[in-house]
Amino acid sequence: MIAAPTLSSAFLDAPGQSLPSPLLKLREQRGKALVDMPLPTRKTENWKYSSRYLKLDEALAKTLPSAGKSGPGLAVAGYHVVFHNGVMVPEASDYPDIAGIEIKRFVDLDDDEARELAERLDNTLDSKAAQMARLNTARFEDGLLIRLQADAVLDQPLYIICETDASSAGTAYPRIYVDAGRHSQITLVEEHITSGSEPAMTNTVTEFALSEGAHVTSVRLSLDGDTVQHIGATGARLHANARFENHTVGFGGPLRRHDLQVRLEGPGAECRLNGVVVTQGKQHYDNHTTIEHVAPHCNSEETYRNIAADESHAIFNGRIHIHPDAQKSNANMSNKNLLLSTGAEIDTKPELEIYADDVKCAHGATVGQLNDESIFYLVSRGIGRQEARALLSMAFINELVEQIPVDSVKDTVQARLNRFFDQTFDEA
């Protein structure tokens, strides 16, 4: 019998000792727990389609250097924080100066703050479902802590620009924790970008803790380069009447993987999850989502759409779990997929697990191609065939793009999608 591959010990040598001692202790504990950790294979259910794309070569075990010039990111005015290879760059950041809102680097926390944070990290994520998030906890060198006091409201979106400098091989480990107090409000935009062209990886974790009545909007853009593997995890725990809204937009690469886990733990909590993914060439993108209805009278709405061209591969696995005490739950999940070539592949697996009897739940998935009659209709009215295909493809996902609540992000996404369709249909 061939032994299952395990994580190389080189990945457990965490450099950077500038963190407060409670966070260093947490990191050491997670590192010890990862010794001989089996790597996912095709027999690992939630990595069934993606395990062969995961390349954890020892060259990637090195942490990418934090020193270097950061890129421009989104050219927008307003609040922003820059990560360069997983380490914050204060001189390139512009924090809000608003009463009740505090933003700190992990390395700047005192021991009491760090001890409290260490007790809360990883509490939003199922370590079995998002197993690679444990590697982030064992290796992060810095992070961003955002705390909102009760009733605090951030008046503009906060942009977090996570740049991976792939000038050399290695991995970056950005880490973000958001503690949203009672009835507070914040819109957070994560943009993941790349400079350089060497093989590299980014392993990122973002966690949200929402107190009663808090409202958090999260926008996540995966715009990494063609040589970068991106493994990300986002977790959120909601108390009573809290609302979490997430918009995920991803463009494919050698490996893109995002685990999104939401727990509705208080009555009246609700979430809305939207996702758009496009892939081309031999790119790969895998979205895994989980919504846990733990408390009664909670609502969830989830809509994901994928487009795959050429010989690319997209995956959606969405799971809704209705716990026994979650009576009066209302949950809906929809996943629609569009294949632009016969060589592309899309795998979809919507799941409902219900243990309560007074609920309203629905889920569905479709996989199809562009309708020939619709193309013929547009061509008959003077539109070129390639332009017609691009228009229909954009229409397929534009409903979700239009729901992104930040105009500058919406414009960036639409421009990137236009380039994607130009490349895809010019080669058709």
Given for the second form:
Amino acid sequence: MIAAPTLSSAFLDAPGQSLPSPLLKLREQRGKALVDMPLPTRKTENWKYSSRYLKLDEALAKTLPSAGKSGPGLAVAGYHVVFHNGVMVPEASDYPDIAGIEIKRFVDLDDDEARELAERLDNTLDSKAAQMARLNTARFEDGLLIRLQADAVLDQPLYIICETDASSAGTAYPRIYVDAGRHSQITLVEEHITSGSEPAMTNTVTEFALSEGAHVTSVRLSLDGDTVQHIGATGARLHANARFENHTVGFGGPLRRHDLQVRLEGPGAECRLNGVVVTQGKQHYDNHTTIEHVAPHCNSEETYRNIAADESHAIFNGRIHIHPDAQKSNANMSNKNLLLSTGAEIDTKPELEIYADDVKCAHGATVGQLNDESIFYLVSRGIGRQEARALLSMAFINELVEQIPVDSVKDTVQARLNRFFDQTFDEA
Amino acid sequence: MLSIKNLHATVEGEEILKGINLEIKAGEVHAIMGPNGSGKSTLSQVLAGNETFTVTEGEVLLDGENLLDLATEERAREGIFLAFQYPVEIPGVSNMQFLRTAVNAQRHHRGEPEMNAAEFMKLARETSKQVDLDPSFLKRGVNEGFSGGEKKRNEILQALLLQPRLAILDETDSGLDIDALKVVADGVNALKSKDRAILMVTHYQRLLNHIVPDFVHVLAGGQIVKSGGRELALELEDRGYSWLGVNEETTAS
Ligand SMILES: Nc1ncnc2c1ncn2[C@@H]1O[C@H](COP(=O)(O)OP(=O)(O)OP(=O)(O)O)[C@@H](O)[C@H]1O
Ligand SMILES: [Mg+2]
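Having seen the form predicted alone, could you now give me the structure of the form predicted together with the partner chain?
All chains and molecules follow, beginning with the one already shown.
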């Protein structure tokens, strides 16, 4: 019998870096726990459809170097923080000093702050479900801590641009931790981009801790290049009456995996999770979401749409877990999928585990194709066949794109989608 | 302008059109009447290029050019317009975006510059008022949740914006209240010109009071069984179809 593949030890000899010692200790501890970590295979339930896209070659074991430079094209109007290969670049970042809001890189934390953070990192994530995120905690070189005091409100969205510089092979480990105090509010846009074209990986973890009544809106945009594998995890824990909103927009790649885990732990907490994914060529994208209704009287709304063209492969796995005490839970999940070619594949799996009796829970998943009657109607007005298909595909996801709460991101997404559909329907 | 010769068409192996002959000249208005299921919509859809139907015999010439060789979008760009009996709802595509894309596709075909959003918005708003549709309908999804009558007016709105050479109106009058009928008729009359032709399918004489046809044809069992002037419509209204040897219940099968 062939032994199950395990993580190469090369991934575990992390270079020493300038992190404060409590964080270095945490890294080391987590690294030790990963020795002989089995890698996902076809038989690993939560990687069933995706393990064949995961290519953890030795070359990726190297942490991508960060020369502290900022890549090209990062001019963002508004507040922004730039990460280059997982290390923050202060010269490329720009955000104001606002009372009650701390924005600090991990390497700048003093020992006390670092100790507190080390205790909290990973607490929002179920590391069994997001096993690859554990590698991030063993390897991060820097990170961003955002702390909002009670009632603090960030008046504009904060962009966090994570650039993977793939001029050489290796992996980047961006890390973000947001601690949103009582009744604080923040909108965060996390944008993943690539420069260079060597095989590379980005392994990213973002965590949100929401105190009572906090409102966090997060937009997550994956625009990584086509030589970059992307493994990301986002975790959020909500206390009473907190609200978490996430808009995920993803374009396919050689491997794209995002685990989103939300825990509703206080009565009245609510979340909205929207996701749009488009894939073409031989691209892949896999979204795994989990919503844990732990406390009673919580609401969750989830809407994901996938469009797969050519021979691409999109996966959606949505789990809703209603704990025994979570009476009066309200959970809605909808996943609709559009196949643009017979060679494309979409796998969708809603998973409901309901252990409370007084709950409202609705879910639906469909996989369909473009409607011939609609195409005929459009072309009968002189609209070209390919343009008609593009219009209808766009219509399939438009509602979600419209809901993206930051206009500049909405525009970027629209432009990217137009380009995607131009390419997809550019007749061979 | 349009010359239909011995046109046969099938759907799922069943023959629906069984040798249609029809000559339409520029400037003319033709009405087609006939029992349910006789093939009126099939003829309309075949002319527009719906691939659900297979043409098995015959030819259709548009100004001497073989229409059946053209794809649907090319026919539209050559000036064929079909107002659908059952307009399709397309949620997620705004009516405005749809209309502008269509107008610009046709302008592009004619080598004219595209209209920008502002220019087009102005035109569309004016035209929507002409068919008594509140401009707010431009923002909604194409036909999404429109009432039957609103859908019909939206079809005429499209015809007015696209200015086709041959407008085929498949029961655009059905389901309209008296005022809406007048609005639609005014819209169609606004389309009439010496360079254009109109082919309208209808069950009712009342539309023909507003839009006076030059010719009336009876389509039954997949063939045109009688043609005449506008007085034929009056006669059909009086006497039904049975005197023509056509069973009202007859279908193409
Ligand atoms: N897609 C289809 N599949 C099967 N049969 C069809 C299809 N389309 C039309 N038919 C059949 O073809 C025949 C003619 O239909 P058509 O819609 O052309 O009639 P019509 O004259 O427009 O009737 P009405 O006055 O009711 O609108 C009918 O028997 C109809 O059932
Ligand atoms: Mg009909």
